[in-house]
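The chain below stands alone and is given in structure tokens; this is the form predicted on its own.
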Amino acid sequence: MRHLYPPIDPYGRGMLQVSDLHMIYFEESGNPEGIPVIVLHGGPGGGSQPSYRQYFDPRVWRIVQLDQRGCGHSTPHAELRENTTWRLIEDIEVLRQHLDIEQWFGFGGSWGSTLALAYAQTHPDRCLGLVLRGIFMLRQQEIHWFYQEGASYLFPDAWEAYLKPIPLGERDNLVAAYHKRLTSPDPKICREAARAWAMWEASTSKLLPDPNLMQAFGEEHFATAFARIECHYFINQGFFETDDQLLRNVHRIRHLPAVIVQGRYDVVCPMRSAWDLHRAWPEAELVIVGDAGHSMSEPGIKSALIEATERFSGWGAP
């Protein structure tokens, strides 16, 4: 079982321009003369952790992360506008010219999966290889079995709180009714339907329910950029051609070494987006992990993320 490596602070951090609008936040760690890797936080709208360092050997890696658009340390905060998933695959490419990095890892879980897809399908020749956790392609049925039914079966006390800001005659379309709320100029109707959006996810990302996770979420700033953003996101699907345009664009990076860590009992990304995605994508190695959920802080995912990212870590090491 490996560990987290030790703790470790930035040497460089940065914001960069990336339109009249907005500005991203950016930080470096670890080795500058080592392995290049991109960290896509989740969300979208979850902002970067310190804690996403320690999953990588210091020594090794050049740790690049950033906070994309309307979220964490990035500006405007909760913005939605100009904020899509192909503006914020031009923001990791205008990053890597900043940093003059000619090839990188991507390392995303959750929505960082479904970001780490999309890059590297437009730029493969940007991309060394991926390590990819709880498989998420932003599918219709993805959305629906985590917003609207099917979660709902596992956790029916979390889901009462989740649909308690929704109004009976709404209920038939769950994120088109709190996209309403959290649009809304009213900020007290904005923040309860936020606090509940996060909370849900919350309540259901581990096998075992986690208080201070739960405590984080339901914190403002972070609810009210992570509910908005991602609300927005999947009511304009992604902002996706097609519905499996990630599975039907895999063939542009089969022949990228790659890892896929999923938890067998993921409520918030189920095991079958992993699968189709492995199916699709037979040369990229699928670890199951059996006593986890969704969480990349859990046990057996901690472990298999470490175990990838130190497997890769002879690719063009100093």
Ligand code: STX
Second form
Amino acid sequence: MRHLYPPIDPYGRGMLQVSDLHMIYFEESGNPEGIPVIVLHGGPGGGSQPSYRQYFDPRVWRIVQLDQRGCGHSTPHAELRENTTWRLIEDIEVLRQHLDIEQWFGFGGSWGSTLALAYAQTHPDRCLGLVLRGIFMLRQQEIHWFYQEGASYLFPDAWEAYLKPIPLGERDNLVAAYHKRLTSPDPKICREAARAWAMWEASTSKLLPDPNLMQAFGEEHFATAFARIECHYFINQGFFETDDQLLRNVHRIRHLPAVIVQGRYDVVCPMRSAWDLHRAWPEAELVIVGDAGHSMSEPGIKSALIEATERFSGWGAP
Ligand code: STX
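Requested next: the structure of the form predicted in complex with this ligand (the form predicted on its own having been shown above).
The next block holds the full complex; its first chain is the one shown before.
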């Protein structure tokens, strides 16, 4: 069993103006001469966390974190305009060039895995390899499972609270009903919807419920960006051209070393997606954690992710 590295502070941070509207916040930690890795957070809209650094040996890795458009310390907060998958990929490239990095590893779970796959498929020559967790490819069936029907069978209690802001007549399309409220000019309507949306995910993210996670997700600043940005991406199908775009383009990245870590009891991003990716990309190592749900902080997931970064510690050293 592997455990997190001790907490560390970044040695560098900054804000980058990536459009007329958006500034993105980034941090660098670990060894400035180390192997570069870009850490991609989930949601979209979740923001990066200090604990994400602790999955890497700080003597070996140059750890780059960024808050994607509209969340964390990036501004404007919870902004949906000019906020698409392809803009985020451009931002990652702007940041890479700003930091004078030729190539880097990608590390991401959940939506972070979606974005890492989309980035690597767009810029395969910039990637040294991928560590992915809780695979999410933003296909219609994945959205339907978690936000319409499926996960509701496993968490009927938490589901009631998720349904509450939506009147009976609008429940046949919950993502659309939520989108309407999360983009409402009435801050009270938006706030209530954001909280209910975020709490649904907090209630289902771990094998065993975690009150700390519930509290963090329920906090207004976090919930507003998380819910608004997630729903915006989901109603737009991730801005992908086809539902299976990420699977269809696996051939572009098959040469890259990769590890896929998946919790068997992941309710947010069920293992079906990791399995589909594994079938399309058998060269990537699939690690199934038998006693874990979705969160990267579940003990078995943590351990498997750290094993993966340790395995890649010898790669691409300068
Ligand atoms: N969205 C799942 C996701 O990407 C469907 C995600 N879930 N929780 C998170 O991200 C954070 C821990 C980053 C908030």
